[in-house]
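A lone chain, given as structure tokens: the form predicted on its own.
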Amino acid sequence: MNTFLSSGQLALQEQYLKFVAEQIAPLAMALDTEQVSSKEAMTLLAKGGYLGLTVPREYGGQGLGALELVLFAEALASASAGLALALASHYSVIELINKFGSDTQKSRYLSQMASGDLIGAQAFGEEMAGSDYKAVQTTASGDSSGWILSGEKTWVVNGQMAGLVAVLAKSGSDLAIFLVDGTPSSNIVVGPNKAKFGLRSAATCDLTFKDCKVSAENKLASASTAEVEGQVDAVLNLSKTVVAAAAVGIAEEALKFSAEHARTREQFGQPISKFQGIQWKLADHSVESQAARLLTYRAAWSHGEEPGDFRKFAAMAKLFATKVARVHSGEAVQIFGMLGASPDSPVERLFRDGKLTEVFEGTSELQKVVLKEELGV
């Protein structure tokens, strides 16, 4: 009995599941090697309708929830994680809009990210200013008749080919996020594509904001730091429950591809197989990956059934969904020797990329502390 997922999502799974086999997955080698970039990659998903899954129908999406997009999440990541990531950083600016954004701007922007019109990227993160929202040195002055910004964002994902950035800024001695038009004509300076071991199929670069005009209408709504501090919480949770069903989607193919390796290697006259060293890593990868499928769209689920509890099971799932993808990659690179060790196994990128989602979208560390503060203590 599958006590998540309806006989409707079940489909929707499949159809995922295909389109990602026949789409994505034979470019994942180009994408990881950046021979092919995510931008085409992310018009791969906007042709197929992928972009605007939580986007509300009035506005072109296809209406679904959370779950549906840790379903697509987690089959992207079987065959590119970076990609996951990217569509984490996209959503996290729908999911601004839809909850946040006032009429104006749901009608202006949610039609165009469905489409893929345009790419979101989310720009919260400074040099000095990771988790620590108050520490932000990016500016913005102005008044109802507009607003200017200045700054310098971070690993901003996306960013190179972003359409629309949501860009979190000082004003005065509040906080206050922005939807700022990423065109040339924007005063916003595009950094390269940062090198990074993992998730290379996510463009991450910085953008530095010389006098950024933006239009009075382009702020959000909020009446305190207080409030805007829980704007920010509100998306990443969300993107932290995708980069969880990311790293499920690593660990799943992770141990794939280990079972059928421990099948067919042979050592001393047998397959790997049949060794119990051999046989207890796949039981207990088996185990932890289910384990946190579940506990990933537990969270999922909360997030319009139960959004009281989103933050406290959206951290939940980014701790141990993490852990699970970087563990369990890493048994599989043993199974595997020293082929596990070479850029042609499959497994190597999955251990690069498995390290990575413990940091993207908030750190283990910071997890921690959220699920502390769930309790009260």
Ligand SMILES: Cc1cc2nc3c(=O)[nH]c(=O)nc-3n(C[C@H](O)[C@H](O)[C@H](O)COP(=O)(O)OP(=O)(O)OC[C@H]3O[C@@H](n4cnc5c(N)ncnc54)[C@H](O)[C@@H]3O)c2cc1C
Given for the second form:
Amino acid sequence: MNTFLSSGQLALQEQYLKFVAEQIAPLAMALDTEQVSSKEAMTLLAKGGYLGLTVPREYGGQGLGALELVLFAEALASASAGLALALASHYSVIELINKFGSDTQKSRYLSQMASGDLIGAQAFGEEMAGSDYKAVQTTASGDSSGWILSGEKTWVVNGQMAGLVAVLAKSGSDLAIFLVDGTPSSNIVVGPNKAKFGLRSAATCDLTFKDCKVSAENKLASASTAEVEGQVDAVLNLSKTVVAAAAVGIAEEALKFSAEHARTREQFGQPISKFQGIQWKLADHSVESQAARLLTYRAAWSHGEEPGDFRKFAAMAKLFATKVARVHSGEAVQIFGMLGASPDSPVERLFRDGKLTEVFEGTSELQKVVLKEELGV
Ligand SMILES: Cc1cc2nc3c(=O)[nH]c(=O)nc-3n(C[C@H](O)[C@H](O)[C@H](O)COP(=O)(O)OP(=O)(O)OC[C@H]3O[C@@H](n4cnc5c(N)ncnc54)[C@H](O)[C@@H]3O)c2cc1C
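Hand over the structure of the form predicted together with the ligand; the form predicted on its own is what we had up.
All chains and molecules follow, beginning with the one already shown.
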């Protein structure tokens, strides 16, 4: 299957897997129980040079593409899918600046994001504006001399540690995106860490903007709401591809554990792997994980090589890979039997994390809305 990747990408993949095995995997349980914070883990990623993969070299990054980012996210998710979600949020802001930022915004922010001095967060959603993000109620008032933001954003991954927050707001009846110098700030109230059953290593909170001043040059240039919708789409296409990669990491990890358990657990005088009912689960799991991986790599490849197809393949990859993660991490729990119900079992966490990948960066249903649009129906 690796014929899809160049020798350089294979070497990077090996390096990513080694880094994750040595530095992140030993923390997997502590990250899930929040004894180690995602901020501490992001510091490890920064030290390893993994927060600027897609930042151009001229801004201190590695100048790599979406496929290399996806390889890293997949490796990372094998140890901590929540951390891969934190990664997706950081890189979604990088994508926004790479694609739509002014020269000033690029030189002000990209090198600091690549070094990890600034962590990015994406604050698009609100209580009444989830899938329908155009319904945001956060307001931006002002003009070319500066802006004032007011409103409440919810479920913001990296919100507590973000040095730069991409905020979607309404200016009159038009949508606009602002790059807001982040927390701590006296004009941004940071909510407590949200409890959630999965992806706990992605620290998530509400952010309330109280007459928050934003300089004029921190508004992303846009001539119309349609152009802003294109900017949101571009950000989500990248982050949903990264989430698809995280789902592949979850699925592959679940397969490794359930095959091993099936080989060693004995019932009726033989390993349960001898039963056809178990064999077929594992066979389906291996096929669908590989299919999800190839679709995710295809999406990431089109980001640079066939941009016109990126939206379609990103939606396909997110829809399919997250379903594979949810279904087969559930089957892994089934293969583990009672042991699968225990928090000490590795598949229990994978099952909790796998389900949640279907919800953010566009739910599965919304990916189908994208796909029917791509079909022109
Ligand atoms: C772990 C986690 C992390 C998150 N991180 C962030 C973040 O960093 N930044 C951020 O801005 N947001 C974040 N979110 C919010 C996320 O973007 C929203 O949860 C998501 O967009 C869905 O919105 P909602 O939850 O309001 O669901 P709703 O939009 O209320 O949808 C409810 C249900 O209705 C379905 N539905 C809605 N519209 C349609 C339709 N047109 N056709 C068919 N079905 C439809 C949905 O698929 C879903 O099943 C996060 C959420 C979670 C759970």
